[in-house]
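Let's start with one chain on its own, the form predicted on its own, as structure tokens.
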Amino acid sequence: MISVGKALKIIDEHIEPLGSERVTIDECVGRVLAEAIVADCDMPPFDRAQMDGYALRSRDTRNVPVNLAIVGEAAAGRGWHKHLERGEAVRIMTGAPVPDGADAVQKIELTKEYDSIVSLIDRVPKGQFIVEKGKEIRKGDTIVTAGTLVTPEMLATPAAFGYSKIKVAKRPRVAIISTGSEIVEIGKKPKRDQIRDSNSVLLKSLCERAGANVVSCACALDDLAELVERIESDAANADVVITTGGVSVGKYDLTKEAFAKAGAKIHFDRVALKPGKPAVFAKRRRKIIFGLPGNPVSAAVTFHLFVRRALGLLESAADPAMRRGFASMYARLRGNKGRDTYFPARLVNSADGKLVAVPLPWSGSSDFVSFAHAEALVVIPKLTTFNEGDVADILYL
């Protein structure tokens, strides 16, 4: 039995990125960048007005009140492209380019206009209400680095610099197999001794949220030949095969034997982890195979710890690890004697603004109803007890 840290290191050593492809900008949300986004121009590309008002020479306002002749108008997308001379002003709109010769803008509320004259009673400092060319971004600057996950909020950035198509990592293709003769499809009424297949829909959703493309979901009986055939078929069409169930040591726990007969090499099959001890990681040539426990909470926890990381590595994500944090404990939690425990919890803010982890009422690794409300996993090292108010590591789900 190996530690979680050792298991993660083994996964890191055996994952090879899938490469990249180009997609249109409106297809790249949720994808991982395979190239840096670099500015092809300064931003703003010209001295830009921050206010509606008048562009002028600041030195013309040294002795106020003063009247300036209005000689033109500059609007967004339609500048005034002459040189501003002494005693002149240009009517200007927010976002418009500041005319050559002007070095300040006075907002319209502090002026009076009549007969093509603008009257000012306040001195205007140099640079007022102007964003200088290149103040935000310089041409050639790297705006977003490769390995970054593209979000909707990020999308305006490559668009502003001419990226109509973007190089992104290829999405891993995933096949999911729920094993067990007791498993029936969701839409069927279970007979005696049967249960519905809840794991496949859970894992499909988690895979898709991690950026993967789920190409198949299937059930397999506790039959070695059928399971081997299913694994070989899915490995031919997917980059990652995930099975649930059959990874323990019972008579009908056939998954590890099936992996071996399908030509996969098992790199670990027991982790000092609760829940999820019998998690399996294997590789069949370049194809990645995970055997996750059949209990839904164990399947979810091992997915977040191991599969999610592997999917990120396949996509060359800059940081494939789960996001870590700290939270104060709401109640006492005791660790396991021989394994680290990853306890599901809700997150709330205390009256004084501290983040607090509230352990969920959890009756075991099959308690998927309680786990449905989890927002984080509280990490409890073996032989460790956290009391109310103690600060613990958490992993955000």
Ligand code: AMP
Given for the second form:
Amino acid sequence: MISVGKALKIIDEHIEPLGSERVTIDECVGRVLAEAIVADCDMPPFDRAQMDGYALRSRDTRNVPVNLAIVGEAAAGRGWHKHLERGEAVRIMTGAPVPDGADAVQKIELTKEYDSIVSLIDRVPKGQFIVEKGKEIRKGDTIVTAGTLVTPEMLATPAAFGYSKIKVAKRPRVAIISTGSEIVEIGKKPKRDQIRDSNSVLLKSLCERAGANVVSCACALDDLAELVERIESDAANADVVITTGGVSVGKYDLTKEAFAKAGAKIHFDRVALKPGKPAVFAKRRRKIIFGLPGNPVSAAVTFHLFVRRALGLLESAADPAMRRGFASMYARLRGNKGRDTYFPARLVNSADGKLVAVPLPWSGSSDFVSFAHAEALVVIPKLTTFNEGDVADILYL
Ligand code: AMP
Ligand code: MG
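Please supply the coordinates for the form predicted in complex with ligand AMP, as a counterpart to the form predicted on its own shown previously.
Everything in the complex follows now, all chains and molecules, and the chain you saw is the first one.
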């Protein structure tokens, strides 16, 4: 049995990036950037008014009240491109370029306009309501680095700098096989002794969230010949094959044998981890194969720990590790003697501002009902007990 750390190292050593492709900007959320996003101009590209009002010279308002002559109008997209002189003001709208000679804007609510004159009763400090050219970003600055998973929040910047297409990592193609003679597709009514397939849909959405493209999802019986055939054909059509079930020591746990028969080399098959001890990592030529345990919670935990990392590495993610943090324990949690535990928890904030991990009521690795509310895994090293209030490492899901 190897440690989780060792298992992650083995994965790291066996995975090479898939390369990149260019996609239109609206297709790149959830993908990993394969190029840095660099500003192609200053932002803002000109001194920009931040308010509707009047552009003026601050020093003309030294003695207020004062009247200034309105000599023009600057709107967004249609500036006033003469030089503003002493005693003058230009009517200006939010987003318009501030005219040369002006060094401040007064907002319309604090002025009165009549007969091309604007009256001001307050002094206007220099620079007020102007965002200087290049204040937000300078031409040539890197805004987002390669290897970052793109979120909707990141999209406005590449758009502002003209990236109509963006180089992103190729999406790993994933095939999912739910093994088990008791498993039926969710649309079917389980007969006696059967249960519905909870794993495929869970793993599919986890894969998609990690930027992968699930090309097939199928159920397979605990039958060696069928498993071998399925693994061989899926490995031909996908970069990653994920199976669930059949990795323990029962008579009909045939997945590992099927991996070997399909020509895959097993790199690990037992990890000192709870839940998820029998997780398997194998390779068939360049193709990656994971054999996850059948219990939905074990499958989810081992997916987060191992498969997500593998997908991240295939996509050249800058940080393929799960996001770590700390939380204080809401209740006592005891670790296992021989294995590190990754205990599902909800996260809440206490009144004094602490992040608190609330362990989910968990009666074992088949308890996927309470896992529905999981937001993080509490890492409990073997032989460790956390008491209420102790600070533990957590991994965000
Ligand atoms: P196994 O890993 O094959 O020993 O399965 C462990 C437990 O998980 C058994 O109770 C299975 O019935 C259950 N299980 C296996 N695959 C699935 C699945 N796709 N959906 C829901 N439960 C499953
Ligand atoms: Mg089984």
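Because the structure is predicted, anything quoted here is derived from the model rather than measured. Residue numbers count along the first chain shown, from 1. The term rigid core refers to the maximal set of C-alpha atoms that superpose within 1.5 Å between the two forms.
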item: Exceeds or equals 2 Å, Cα of residue 168 between the two forms, core fit; value: no
item: Rigid-core frame, C-alpha of residue 337, shift of 2 angstroms or more between the two forms; value: no
item: Yes/no, residue 233 Cα shift of 2 Å or more between the two forms with rigid core fixed; value: no
item: Rigid-core-fitted C-alpha displacement of residue 124 between the two forms (angstrom); value: 2.8
